[in-house]
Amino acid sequence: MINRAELRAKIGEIVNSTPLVDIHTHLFPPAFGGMMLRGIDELLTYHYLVAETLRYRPEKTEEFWRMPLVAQADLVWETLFLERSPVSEACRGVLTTLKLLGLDTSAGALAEYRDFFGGLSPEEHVDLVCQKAGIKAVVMTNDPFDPEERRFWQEKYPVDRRFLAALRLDVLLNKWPEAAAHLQAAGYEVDPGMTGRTFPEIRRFLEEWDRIMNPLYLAVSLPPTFAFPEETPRGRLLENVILPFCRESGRPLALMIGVKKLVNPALRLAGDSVGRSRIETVENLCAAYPENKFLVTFLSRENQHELCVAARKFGNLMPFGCWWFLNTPGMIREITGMRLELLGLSFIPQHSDARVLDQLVYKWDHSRKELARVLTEKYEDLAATGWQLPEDAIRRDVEGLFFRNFQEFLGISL
């Protein structure tokens, strides 16, 4: 009979030591200068903590945005860490990061934390975080409509090989008039009414940026009202340009569905919310385009069971991650357990969605703990049947979840 204590210890060791690919982040490499966010002040002013701070101090909302970054961080620290216990996941994440980077969290010495991060070069910082988080590579979010980012790509700045590209389509698909004006200014023969050479010219735009970025996939964040098919500019662009391009290039399309933008505009980036989406949208896409591949994550908890069931029906659908408001230990346990029970090991359990480099440390530390907990439960159930669980089988399974499933779905090797 298998020793369950030994099994738990072995699963924990394998989960914690297996390197991973973070398939969706908002990170940038050192070559991208100020677009690379790092350090304690960026951690503290991440929009999760901003929203939490302004719950306690709503009267400070307008003043907050006029403050310099350091003053904003000071207010967050005072409000969430000194005036009350920092029990939220976002607060705990800051403390986990500091601890795992070797800093003393018991003293609450904000000045010392600033000195520590200030002493690291960007390159040293990336090396340290990747080592602590067990990261092989991260996939960025790359927007060709962003003038600051576009400059780095067009001037061929060297990109750290651990930072891989994903071509973001939000402006093109969700803000067509803005995208059309941008494309016209860049010399593309497009028309806001989508007549003439509009579709071939957008295809030319995608092909050019595909060559520049070499993205692993194309991606878009979508509202809960997203439907397919739909008689809208977004629907027409998907049918006439995006889906044919993805199919012919072999690039998956990543759909991140369920975000309601700026329900409270006063909070800026912290003002987005969540809504339930329609699974029929994904089913329609997968059925109508069987040669296309779709990476899909929903923001609403209520969509998670539907997504699992849909993935059982379509081999071209890959569920991934516990996104944004679902990236909390309780939700990770629930969603990962359900996916294991319905899909076996044929999904991608997590991505960090990190915007600040240091967030990789806590998001993956916390996610690894929950994944180890859920896997231990499932493996103990297997062991109770008499099924043998050699170490190499467990390691194979964890590697699949952490990077092989992604590689095989894309048909690449990282």
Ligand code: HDL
Second form
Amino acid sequence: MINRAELRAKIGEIVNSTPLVDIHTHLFPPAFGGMMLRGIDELLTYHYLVAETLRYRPEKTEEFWRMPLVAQADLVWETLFLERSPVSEACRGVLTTLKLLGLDTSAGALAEYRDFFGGLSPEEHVDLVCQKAGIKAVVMTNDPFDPEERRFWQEKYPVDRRFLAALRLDVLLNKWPEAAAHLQAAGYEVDPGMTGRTFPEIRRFLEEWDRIMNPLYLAVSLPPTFAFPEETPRGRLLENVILPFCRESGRPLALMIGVKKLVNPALRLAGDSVGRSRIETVENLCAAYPENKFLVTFLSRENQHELCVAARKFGNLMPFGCWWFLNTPGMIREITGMRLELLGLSFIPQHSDARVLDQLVYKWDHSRKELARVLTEKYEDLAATGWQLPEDAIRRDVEGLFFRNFQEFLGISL
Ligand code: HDL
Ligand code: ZN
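Structure of the form predicted in complex with D-arabinohydroxamic acid (previous: the form predicted on its own):
Whole complex next, starting from this chain.
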């Protein structure tokens, strides 16, 4: 008879100690200067917390954006932590990070927290957080259309092997007129009507940035209405440039589907919402392009089960993460449970989407806790059949979820 307590403890220890690759973040290494966000003021002004703060103070919205960072952080702290209990996932996350970094959350002393983070060099800070969060590497979100970021790449920033690249295509695929103007200015022979040498020139642009960034995959976030095939600039670029490039370079294409951009523009980065998307679009792509590899995550809870079913049909489809509004304990348990039940261990359970270095500490502490809970339930069900679960089998499974599935899907070793 299995000893449930022993099994539970063993699974928890393995999940908490297995290092992982965080396959989607918005983090940058110290070499990227001000693009690297870290410390308590950046934690408190995370756009999730800004949205929650402005719910209580909608009249402050325009004033908020004119405030200096420290004043914004003070307002968030006062509104969400002092005037009421910080029960939301994003609030709890700030406190988990402070606690795991050894700070006293009962003091509620922002000045003390500011001193602590102020005493860390960027390099020390990366080492501390990667050690605390059990991070092998993170994948960044790299936008070749961002003038600030482009400068760092062209200055050949010193490589920190824990920060891997992903080539982000939102401007190219979702803002074609802006992209066409940018490409023309950069010397590529493209035109808004996509005539002449437009497609081969965009291919040259991709090859140039692929050489500069060496991205693990190409990525794009897409609206709930995303359809393919489609006679739109996005549909034509995907068919004529992106999918052939990905197939020939072996790079997966990450589709992050279901974002309704700026439903409330006044909230800026916090102004995006969610919509239910069409699984047929993913099925069409996987069926029509069997040589391409698709990393897919949906933003709507309502798309999760059909993504699992679609993944059962297509080996070139890798579901990943509990994205954004789904990155909460309840949703992680629900989504991971259905994935284990329908896909076994052939998926990538989570990414952090971290924007602030210190978020890795809480996002992965919280996710590991929920993953351990769901895995324990499934392993207990297995053990109840008499199936043996030696420690090295559990460790093998968890390493698959935490980095091996990703590197095998990429066809490389990280
Ligand atoms: O498009 C994306 O990569 C999203 O993750 C957005 O960046 C979003 O604002 C976010 O940070 N979600 O967690
Ligand atoms: Zn993101």
